[in-house]
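Just the one chain here, the form predicted on its own, laid out as structure tokens.
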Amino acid sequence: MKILICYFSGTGNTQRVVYKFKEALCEKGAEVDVYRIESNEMNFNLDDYDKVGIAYPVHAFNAPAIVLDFAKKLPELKYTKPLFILNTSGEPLKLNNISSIKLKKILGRKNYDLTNEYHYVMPYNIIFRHTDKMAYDMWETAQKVIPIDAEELLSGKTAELDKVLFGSLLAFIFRVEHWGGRFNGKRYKVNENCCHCNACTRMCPTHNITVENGELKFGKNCIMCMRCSFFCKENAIKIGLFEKWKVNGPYTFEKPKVEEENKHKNYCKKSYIKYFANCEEKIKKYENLKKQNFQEESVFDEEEVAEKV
């Protein structure tokens, strides 16, 4: 089976998930190509693939504008092709399940048939910084769940996220973030810490940051991916109206030797507990099933040997 995964990742969380998913699929014998949406080249032929995946970080309970624009550019197919979606967010709220509604409508009209959708919780790059321990737990959990989901996808078994009441209406309302991102992005600024390395201009997925007369300028095409402010080594970028929510510096995803105080331990507490518990149950169920299948195969082999003797 040949699979194409097209993805957008603001600060790397979705990219981590995509490449782990690719690894799991390849281990099961699939051939997987990965396409980075922001490259804008579309140097692939969809007729070459049995399944197509779209992966993205959830922005205000929606797919990012750059992902929807990409979907609109995808060709209309003559025959139905299976589609799967991978998305990530910083909190395990059920509202995240509405993020693909607009994307599904766009692609559904072009004969892409959604069969599987999976959501993984990864650490925030805006709102607040998760502790290193929480980031480690999130990634460790994802790495255990992803191979299960990949095997399910290859088996032909479908998987959908729970529906949300008035989901389409809510998704429509929250898509104001697409306009809001452009509005707020023009209000980005740099402070005196800026060393003029221009890393932000090179990494911006929409080429929204330019240099004019030696000064950084922020345009009207910001999608609030947070890549520039998150990776700025000098912590020099001020993110407009959301400055108090800024998160600067990448996560290591390593288990910390000393656990730091979690200042946000009550934030979505029940949702996080439920998410990790559900993942643990899924992992145990999968492991028990594998163990049972192994035992049955062992018994079958013993009986086969006995018959030959």
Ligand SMILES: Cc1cc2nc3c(=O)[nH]c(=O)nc-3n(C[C@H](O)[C@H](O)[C@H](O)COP(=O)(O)O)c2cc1C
Given for the second form:
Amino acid sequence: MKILICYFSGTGNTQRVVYKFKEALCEKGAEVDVYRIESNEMNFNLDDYDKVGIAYPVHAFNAPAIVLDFAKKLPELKYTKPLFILNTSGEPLKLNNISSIKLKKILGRKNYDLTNEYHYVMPYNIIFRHTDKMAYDMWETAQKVIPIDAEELLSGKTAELDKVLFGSLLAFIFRVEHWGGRFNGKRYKVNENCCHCNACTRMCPTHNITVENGELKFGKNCIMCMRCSFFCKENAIKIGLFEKWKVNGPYTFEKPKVEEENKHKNYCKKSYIKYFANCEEKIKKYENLKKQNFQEESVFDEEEVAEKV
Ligand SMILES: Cc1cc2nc3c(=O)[nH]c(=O)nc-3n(C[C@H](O)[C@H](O)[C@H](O)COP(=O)(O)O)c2cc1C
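Let's see the other form, the form predicted together with the ligand, since the form predicted on its own is already up.
So here's everything in the complex, that chain up top.
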């Protein structure tokens, strides 16, 4: 089976998930190509693939604008093709499941048939910084669940995420973020810590940061992916109205030697507990099934051997 995964990732979480998913699919014998949406190259031929995947981080309970624009550019298909979605988000609220509604609509009209959708909780790149322990737990969990999901995808079994009531309307309202991002992006500034390394100008997925007369200029095409401020080594970029929510510096995803205090331990507490518990249950169920299959196969082999003897 040949699979194409097209993804956008602002600060690397979704990219991690995509490559782990690719690894899991390849281990099961699939051939997988990965396409970076921001490259804008559209250098693939969909006829070459049996399934298409789209992966993105949830932005204000929606897919980021760059992902919807990409979906609009995808060609209309003559015959239906299975589509799957992978998304990551900072909190495990069910509300995040509405993020794919618009994408499904755009692509459904062009004969892409959404059959499977998988969601992984990964650390926040805005609002607040998750503790290193939480980031480690999230990634450890995702790494265990992804191979199960990949196997399910290949088996042809469908998987849908539960949506909330009035999901389409809510997603429509929250899509104000697409417009708000452009408005807010113009208000980005750098402080005196800026060392003019120009890493932000090189990294920006929409080429929205330019240098004019030695000064950084933020244009009107910001998609609020946070890449510039998140990876700024000098923490010099002020993100307009959302400065208080800024998260600076990548997560290591390693198990911390000393556990720091979790200042947000009550934030969405029940949802996180439920998310980890559900994942744990899924992993156990899968392991038990594998064990059972293995035992059945062994019994079968013994019978076969006995017969031959
Ligand atoms: C502008 C913006 C909006 C976001 N909105 C949500 C949200 O609605 N729900 C959520 O759980 N996480 C939200 N997040 C957090 C990201 O979805 C999460 O950290 C994701 O894993 C980042 O993936 P990336 O590193 O691939 O960009 C938002 C992040 C940004 C930058």
